[in-house]
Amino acid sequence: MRQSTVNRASAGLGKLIATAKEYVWPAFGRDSTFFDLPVSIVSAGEGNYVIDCYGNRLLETNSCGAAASLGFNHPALLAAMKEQMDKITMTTPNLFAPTEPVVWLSEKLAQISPGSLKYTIYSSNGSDANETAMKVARHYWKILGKATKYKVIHRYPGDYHGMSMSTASASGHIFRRTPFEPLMAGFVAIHSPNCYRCPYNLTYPGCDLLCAEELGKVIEFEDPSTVACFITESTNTGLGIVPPPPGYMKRVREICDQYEILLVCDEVITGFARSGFWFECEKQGIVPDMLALGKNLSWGCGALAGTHVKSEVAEVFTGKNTLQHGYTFGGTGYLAAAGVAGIEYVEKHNLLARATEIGKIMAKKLGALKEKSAVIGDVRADAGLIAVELVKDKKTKELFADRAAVAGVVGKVGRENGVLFACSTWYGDILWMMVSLTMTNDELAMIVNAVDKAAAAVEKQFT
């Protein structure tokens, strides 16, 4: 028997939370009684705070896994999208035909992108985009003649780029990978860089980039004439927000010019100003094939993503080469509206250089948390993306025995403060934070106050 909408708004809490337990199947490793925690079900969003069902209303330093840049619900960005909803709300009335606002965010992406990249095939999520991309490579090479370019090159640990079984064939979390078993083949894998825990336990500069040394040792192991792409995060958000060392990223796309491999960047968390620049790629001094873009291509309103891709590999889809591929919620217009509406936003409020701003208050604020705390090992902060890394000891880098129980006391701390952290225990105990471009210094502060007494929490407790 349906519950009526006036039974389900006068349920209580208790109420809530047992239909929860009983019909969701929570998402990303967890099980039922993920619904008895705090901000287990969302009630509303304002600006940068999030209010769970229980009532809570904190401040979120990770912008929604990164999709909510500008906060929620921002006035901008509903206006935009209810002009373009009250037109027509589906994605594509006839054979799969954009909508006005799809194209205008088209021409968009073209200005703001570097170097040649000029067109976009839209998807719905970043496993979508990053699929997109691996399928573009493999059929680019056969368009080309050289059909035996199959094989997918990427890095590990912590380069994520989705959950569907090529993605996950492609990505870096070992915990993502094993319970699908046999994955795809043609997917290699080489060390992420980490400076702060060298997996060739070397020191930044003497080490001559091994990290990147390593794609060319690899491709010609493989041989290049059946290396397609190379597929990677400049930034690797899913090692806990560990930037590459200088000059990584253009020894990269220079050993991927020598072996004719298309270089895919994954932007889709570090994209759209995160990095204080509208792609990270530009950071980097780089221009990519392909980027993969997600999340803040609709600025957190809705699942849009795509597939950003040179004007030199798209134009060779001609004739009875046209790419064979799409979706059909590819390009929904009224998220196409948000993401344009976002765009002009962030131009016309200077947020790219506040994302900048952002970066030098938290690692200035943060390292001298670190300098007096004996359990902060490292932090990592970067434009808009954040990173603390707590450690049992800070000389031998030493991680917790009981991650998860360290997390629980960071997440209950931040929550008695304020604030909703993100504390992974992938890799150990980092808090990693992207926080929105229009968080104010006030409420930077109220983070690095949670932050001193979480970290003195975790001393007291686990050392």
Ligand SMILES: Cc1ncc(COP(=O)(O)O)c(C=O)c1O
Second form
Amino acid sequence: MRQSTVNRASAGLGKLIATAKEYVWPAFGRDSTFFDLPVSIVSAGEGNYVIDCYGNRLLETNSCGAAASLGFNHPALLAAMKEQMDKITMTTPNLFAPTEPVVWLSEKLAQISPGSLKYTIYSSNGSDANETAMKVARHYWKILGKATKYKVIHRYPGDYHGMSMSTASASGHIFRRTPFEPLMAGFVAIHSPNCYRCPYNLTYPGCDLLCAEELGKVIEFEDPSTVACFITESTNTGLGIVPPPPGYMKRVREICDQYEILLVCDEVITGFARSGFWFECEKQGIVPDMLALGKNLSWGCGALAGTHVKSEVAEVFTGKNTLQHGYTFGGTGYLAAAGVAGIEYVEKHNLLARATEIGKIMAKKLGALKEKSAVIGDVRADAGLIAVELVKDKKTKELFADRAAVAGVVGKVGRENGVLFACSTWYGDILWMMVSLTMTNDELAMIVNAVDKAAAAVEKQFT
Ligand SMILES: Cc1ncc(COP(=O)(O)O)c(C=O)c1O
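Instead of the form predicted alone shown above, give the structure for the form predicted together with the ligand, please.
Expanding to the full complex; the earlier chain stays at the top.
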């Protein structure tokens, strides 16, 4: 290991990029050429904008994977964190004793979540929150004397639940499964609903929610006495922000109840106002047994996640059945302080209603673009969950042959128009827009303008 002799504050851009190339292994398989791209190293955030190391100031449309729903340096969050950091920076100072903000955040969560969802087990990231839920489900059935119930049913494609071995096993991102096989035993997949590209080539409502009925069929095939839980997103963000058909989640809840299976809703993305409700399960009219939370639990300020559990489930974990599970950084106090401050900010500024309004504005404006564009195949905009799916042929829904090249053009045109897009290529070219809930109408208009320009450029170059 060489000693660094660099004065970092005065190191030039060239040195910064060269050092990044030499030492950083960026996420998701990006190689060192990544650092030649614009927006490869971020220097600062300013409200809903990011400023990269080249000095570009760009309106960020994805809230960093929906993790920063109040922007990148919100004063209310900074103040709350500073107050707690000045008291203590550590999370678990006395054998996992919670700090005060963790207590207040837990109370808030119980107040804003539906039904008897009440207790929160803290962890660091969304993967932990989902893994914790699956461990709770298995242990719960053991406590009730039904130790054979261990299997986890999940959905594919899409429906991403995390990076750990168990959450990869429970996820439907095929490209994030095969490189790491063998995955864990006891995980069984059913199809995700997708009304734009129905896996059964059916149309709602004539389909009679076959996608939900498949859950019951698979449970019967597996034998309900072997199944612990069904883990699912409601809107399948990992598939490209694909909402379930009306009634899907209600039917899923009924099926889980019928077969005595715990329902885990992964709201790592959809939680905290993004759906226009505190949690999307409420919008869907159901109460899951557990909610997996992350990202905006700290409003993007840092690694804080939680598994929010119904009292009926949590209260069997007593005495010798205590849950042998916990993390060193499970419930960092200053992040919990940001969590409480963010919830109070949303309440004070009525951002649940604003999220719904944002969805309506974007549905209307992007819907109009879809009408005139030859490559905008689908617009899915509901509150802060907004997707624009680009296709080569709107009639056949044919995908582009070189999806990465299309995404590259979208990104370039976006940046030229002051906007940073996340265009995923996993299941098509899908602009994944999970905008900050503090965006102004002018900022939304800027995004629509950039989508218009990007779609025109794609149409010109690829059709
Ligand atoms: C729906 C969903 N669940 C779980 C996760 C995993 O969260 P983390 O990256 O914090 O582990 C993510 C991450 O993007 C996600 O989108």
